[in-house]
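Given next, in structure tokens, is a single chain: the form predicted alone.
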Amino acid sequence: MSLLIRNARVLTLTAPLKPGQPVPGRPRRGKELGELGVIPQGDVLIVDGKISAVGPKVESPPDAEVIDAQGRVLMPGFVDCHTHICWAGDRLGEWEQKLKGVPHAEILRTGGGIQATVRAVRDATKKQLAAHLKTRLDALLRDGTTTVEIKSGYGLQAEEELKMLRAIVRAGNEWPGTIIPTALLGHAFEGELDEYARMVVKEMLPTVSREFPAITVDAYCEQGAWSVEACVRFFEKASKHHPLRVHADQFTSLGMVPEAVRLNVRSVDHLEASTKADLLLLAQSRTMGVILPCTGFHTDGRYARGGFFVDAGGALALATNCNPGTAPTHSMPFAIALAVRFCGLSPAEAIAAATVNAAAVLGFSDRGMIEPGQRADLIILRHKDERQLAYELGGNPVDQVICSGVLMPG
């Protein structure tokens, strides 16, 4: 099967690899970040779900269907890096108590907070959360993200992590678009935390492991939650058999960043707590940060140095960080709007943050790109310049979305 996009605004998100550089699939640092690689009017065929051309002209096979984009932006599809998109309930009435200035710890006293969408997973069925998140992928695809990242996290016991595993994957299987399931088993903790920890490190991990021998793992370093020693100590355990990320820095500033660069974890996210020092670290390493502003737009007002950490050389990326507590929305295009407003970020960085940079947290270097050999996930815009991604609030910019080649219903 054939599909020819003609007259588009091509951004095709390539950067010229410089000497000493390493194969494509790297992420952007810097001042890469702000090259969308543009072809003003450009064509690009796909073949059997990958792009087989780019360029300002380009043949027409005789069996290819032909969409016309009159000028519009046509760019990679969306890579959300992080998100905790399956759960059952919801978060409506605690809130409202925020909203009426109930403080947090009488809402988390009173069983709200993550227990309270804990005991909704527990109560769910793995058919039932996997129905619940088919339905927000489905919405995720029309807003133009074709790769999503999903944790787990809210079981908080074995059986129940890989309740929320199975169901992601279930999921995923009748979704056009690419899920990656990452074992987020970190996240709170019930009783004493030091026990719980060795509980995770001794039981929970190796019965994860044993059905999911290669998933990323994931924790959450803040005030209530698991200390950076308790963090350490399950990471170099975990380390032997999984890729490594954690959230860290989203209220409080601990410690986790330079343990994660000692560690070699593949992304450090949230940050909004970041110091200086820390960030510059960070932006040294191996190690991506992952921005998150929809948080700080629900929550606290708080947003990442985004900006400075690019300055720095550091390599981003920006998800929405989707999840029913404190970031409620799945949209990468109001992500990228936040991330230009508060972050610090150009609108051409914070669309390679979203695609490439993303892919690149996941471990991808076949889309976040157009250009040949790449899969073809890509979107067009209802617009002709891609500053309206980041300038227009609400609303849906995508037109039209392309799955693995294929012209997704609209």
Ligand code: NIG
Given for the second form:
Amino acid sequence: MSLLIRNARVLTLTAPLKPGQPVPGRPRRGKELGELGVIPQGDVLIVDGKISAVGPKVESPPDAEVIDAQGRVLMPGFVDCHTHICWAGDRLGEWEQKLKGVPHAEILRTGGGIQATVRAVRDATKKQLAAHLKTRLDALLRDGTTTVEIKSGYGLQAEEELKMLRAIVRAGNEWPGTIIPTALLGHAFEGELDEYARMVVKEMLPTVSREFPAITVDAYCEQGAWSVEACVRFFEKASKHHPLRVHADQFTSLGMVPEAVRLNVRSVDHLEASTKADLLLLAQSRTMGVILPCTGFHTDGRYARGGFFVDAGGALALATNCNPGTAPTHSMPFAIALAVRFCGLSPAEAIAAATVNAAAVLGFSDRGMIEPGQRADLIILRHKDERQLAYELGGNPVDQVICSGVLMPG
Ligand code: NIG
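Right, and the form predicted together with the ligand of this protein, after the form predicted alone?
Below is the whole assembly, all chains and molecules, this chain first.
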């Protein structure tokens, strides 16, 4: 099966891969993020789900289906590398309370926040969770996301976390894109933190490891959630078998960033409250930064200093953080629009952070670029200039999604 897309403005995202430079899968750092490797008028040939040729003019095989892009932008599908889209229930009542000025502490005291979603998830069956997920996944595919990471973290008990992870895998099996589950075993706690964190290390982690041997594990380091000490104890144990990621500095800078760098954590996500010293340290390390501007937009107007991190040579990715409490959106174009307005990224940097670098966070080297051999997860925008992705607010800028070489219905 071949598909030829003709006459497109192609964002290859391959620009920094010059001869002698490292291989695909290496995240873009610093200035490299601004290089989109544009072919102003080009063709892309897809054969059997993979990109087979890219260039200003590509010969069409006799059997190829041909699409004329008419100058529109063709680029890699979005990779949303940080979401919590496996949830049940809703938090609309809580949001209304917030709008009326009810303090966050009061909302938590009356059973709101993450614990409200924990209750709803525990009440749901695996089948129901998978059905909710399917609806969200279909919406996110329509908006151009072809690979998505989905965290557990609303179970807080081994069986409930497993139920979430199984629902994520089940929904993924029925979705044309790619799903990467993450075991967020340190999201919140019940009872006393030290005791709960000990239980996670001794019981929950081995139970999850048995069924999901190489799954990435994650924790939320924040006042009222997991402390630096609890995260470090958990990560030291988990690192023997699992890649690590951490939520840090969302509201408070607690000192998790230096520990994450020391532990060779794959990414530190959030960074809204990070000090400049910690951002510099992170930028010079192998650990990637992930910014989540939809959260600041929905909650407290605080944003990570993404531009500062990139200028310091950091490897930055961008994600929606889609969740029912702090980021009720699955739209990567919206995340791009916010990152450019509030985090100091250029449109090109935000696009690289949402594609090739987000793929690197998830350990993929076969997507996020348009070059021969890559998986053909591509989108054709409505626009002929990619800056429109950041400029336009609301609506869906994606005309056509191609997933593993297959045209998705509109
Ligand atoms: O990233 N930080 C932790 N988790 C989410 C919130 C999840 C929720 O409120 O349900 C966040 O903002």
